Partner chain sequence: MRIRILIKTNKIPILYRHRVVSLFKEALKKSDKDYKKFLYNGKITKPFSFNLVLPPNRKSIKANIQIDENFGIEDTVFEIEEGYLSLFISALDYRFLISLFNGLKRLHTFDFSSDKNMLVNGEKLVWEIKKVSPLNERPIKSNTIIFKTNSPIIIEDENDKPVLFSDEKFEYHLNEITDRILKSPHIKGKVLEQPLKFEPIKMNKQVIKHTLKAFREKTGKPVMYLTGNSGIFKLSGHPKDLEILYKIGIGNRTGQGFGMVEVLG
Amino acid sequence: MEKVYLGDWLYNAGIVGFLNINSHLWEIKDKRLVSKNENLLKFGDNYIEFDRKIFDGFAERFFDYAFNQYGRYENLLKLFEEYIEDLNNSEDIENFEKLNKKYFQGKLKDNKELEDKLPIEIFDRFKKILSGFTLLKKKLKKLPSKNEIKKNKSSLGESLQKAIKIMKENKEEFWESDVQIYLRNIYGQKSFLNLSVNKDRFKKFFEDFEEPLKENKVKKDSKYYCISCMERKAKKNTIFDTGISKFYGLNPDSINFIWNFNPKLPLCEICEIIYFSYFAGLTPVKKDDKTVYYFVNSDSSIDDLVRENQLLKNILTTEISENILLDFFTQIILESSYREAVYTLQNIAVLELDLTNETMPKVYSFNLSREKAQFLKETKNKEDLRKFSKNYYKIKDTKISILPEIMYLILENKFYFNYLNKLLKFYIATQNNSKNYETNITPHQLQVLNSLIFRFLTNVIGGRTMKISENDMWTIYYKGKGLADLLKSKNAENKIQSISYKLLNALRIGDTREFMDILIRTYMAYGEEIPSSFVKTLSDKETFYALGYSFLNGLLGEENQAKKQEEVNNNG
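Please output the structure of this chain alone, in the form predicted in complex with the partner chain.
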């Protein structure tokens, strides 16, 4: 049996990856890590123990894991099928809106235009995919020209069909090639990942790793022990490039950094394969259009390490359907920050890896302050934040999701009332049927955001003693609603817009006097008592903002909107 102990974070990721690749041998039962076959794999407190028989079939499992994690093959098959379907459906007028939105952001006028433009659009997208998918491009050989497609749309459909057919018939080859492309990016050019290896990659991996590991046939160094485990003899002539080189800055190209220009470093074959498995220990997460990788380095025990990463993976990679839902992705961002907060509070390190950079992967270890972690972990805050998962605003054609933006502001310590002002501006613009701005956020949500900012300022930023409570804020919110109702009852609903706009402006520039002036005038004009809590707004800027925005949000209250909607519906 070979023993592998917990080590540095990369090694630990390797252990998790190694276990994930061999996931048929264990399970989590009653929150404990349990082996299904103790002859092959055993769990210790801070180590795992396995028999070399575990490597039987390892190459295939390793390839499968990488292939699935990359996911390109399956995604493209689906996408091509979708293209064909959309092409076939484009003549049907019923699908106009859906396709117009999907491919052209709703810019097309009619079905005729769609019929003309869709094949060209899909062709462009298809070509772009092929430019990054050499194997498929090579096998497809000739593509029809744009002119041919214009004349005969079905030629594009035929090409897509052909691509699907080629992919299905040559799945094995695509499997090998995709694994190589994917892992080369992560590890560099080790073994089968070498650029010069362009066929029989699986065989190469099998011969380089599975076989010698299983049979214990690796040639050992006569002198040195492995620098990682210090137990086993090092493998003969290992060049330090087993995936770790990128992180440690060691590879044959940088031998001038190394003593005696000798890039060989003693590492045993077991530690090498552990390091080589670390990709499988990471959880890929889509973030801002690229994939980043998360790893939780909980190094108190194997049990914790595996379970925490499993948990993270379960949370962050639930079913991604083909039509990616906006709220799913925005929620992921919330969940990842939330987990990060939990780990921070438990003193566990979370790492984010950006592997897209070809020369040197970047590792970000998060540094949340305790207060911020506490803030994100607080159930109420999390619940409140979740309420924004489907919200967006649009400036012209650019649509921006609100939740990720909030998370960014929180993490950067920039979560402040000016963000609220921006959203309110978009809200008022939307109410006025603006062509340039649009948002689906409601005044009630804006008020929740106001509370969140208030809590963030008092609990995280600290050093601020607020003279008001959240209750005061909601009281004022309802006062704002009350004023809106009053104006409506006096047939002065149109005043709400102009008053709100002026209040928003006063809040934007932080002009307390202007704000109070507008407020007092309005109340006096209608002979109503002025909410006395406003006196408190004058004490400092934060209180002013917290209460001022509360009032404005209330004044804009969504009953207005609901009522308007009702009118629209009634009027047809």
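Switching forms now, from the form predicted in complex with the partner chain to the form predicted alone, please provide the structure.
Single chain only below; no partners, no other molecules.
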């Protein structure tokens, strides 16, 4: 059995990639990696262990993974079929709006113009694709000219049909070619990726890697041990590989700095194939019209490394937003109950790689203090945070999720009452059918948020001491609700909104006198006495905020309606 231990981030990406390529041999049960065949593959805390028989069929699995990750073949088949369908539908006036928007940003005037211009537009797009797809262009040979397409629109459809037929009939050749193109962009000119290899690429990979690895027939260096594992003898004459070297600050030009211009690298065949698998550990995603790759690196355990990368992959492939990494860290925090979040969160980093150039990866990580990690780990806080997982607010057409924003504020030490003020403003605006603002958060949830801020300020930010408890806050919340009930009983429900706006503004600028003045006048107008617990605590600004927002949340709250809305939010 061969053992491979966690190492640097690129090696760790190789381990994840190697496991992804051999995904038929393991599964995740109860958040733990479990082997399906321990004669071939075993897991340790910080290593994997495998028999060389694991390489039986490895070449095909390696090619399949790269082919599917590249995805060009399937995407283009689907696109060409879409072109044909759109051409056929262009004469139907019912499709005018959709096709006009899809191909011309809605600039065309009528269906006649669409019928004339659509074939040429699709032809231009088709030609552009072929300019970067040499194998298909070569097999297609001649394309109709634009004049021929104008006279006979069906000639373009026939060319597209021919392209689809060629791709399907020669899938294996496209499979080999696409894998070579895709990986050559990542690794450079290695083995079957070399430009001079233009046929039998799979066979070459099989002969260079699978067969010698499986049979343990790799020639070893008589002198050097592997510089990566320091356990196995180095493979004889391993060439310095640009696919590995560029992330270590080296590139093909730096060979001039290598002693005696000898570009050989003492690396064993096992570490070499691990490094060579790192592409399969990355998650590709479109960003700013180009593909970038993400990898989560952590060195706590193999379990965490694989699980965290799967989590990021799910987030990246389901819904991409500007806050994807914040979404990821938020989910990691909320799911970290089975382990010590205090330690693991400090070890996680997400790397963003642009493999089309040799710039160094961007590294995203959170520097989490022990107090903050403990705050996030606390069961009550974690459960309260989960309550915001489906809440959002909108400013015109921009929709922003509330939970990642809360997490960001916590991590940046900016979680304060002004955020609560902002959400209350959106809530009141939503109740008034605003065209610019909208939110699905409820007053009850806003009060939960108020409690979270209170706990954050008292437990994390300098251990502030306040003269009140959370029970006091909820008591005042129900006092606010009592005033709302009183106003409704006096047929003065319409005053709730105007009073709320005034209280919100007083809280925004921290004006305790104005806040109390509004309350006293309101209570006196209906012959009621202002809650005494309120008056006693107004000397302290933090206490004023905690109680003031509690009262306002209660005043705005429709208890039953709020719970009903929360149920709707929780059920999606």
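Residue numbers count along the first chain shown, from 1. From a predicted model like this one, the values you see are computed outputs, not experimental measurements. For clarity, a rigid core is taken as the largest C-alpha set superposing within 1.5 Å between two forms.
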Is there a C-alpha shift of 2 Å or more at residue 545 between these two forms once the rigid core is superposed? yes
Residue 170: after superposing the rigid core, is there a C-alpha shift of 2 Å or more between these two forms? no
*With both forms fit on the core, has residue 69 moved 2 Å or more by CA between these two forms?*
no
Shift in angstrom of the residue 436 C-alpha between these two forms, rigid core held fixed, comes out at 18.7
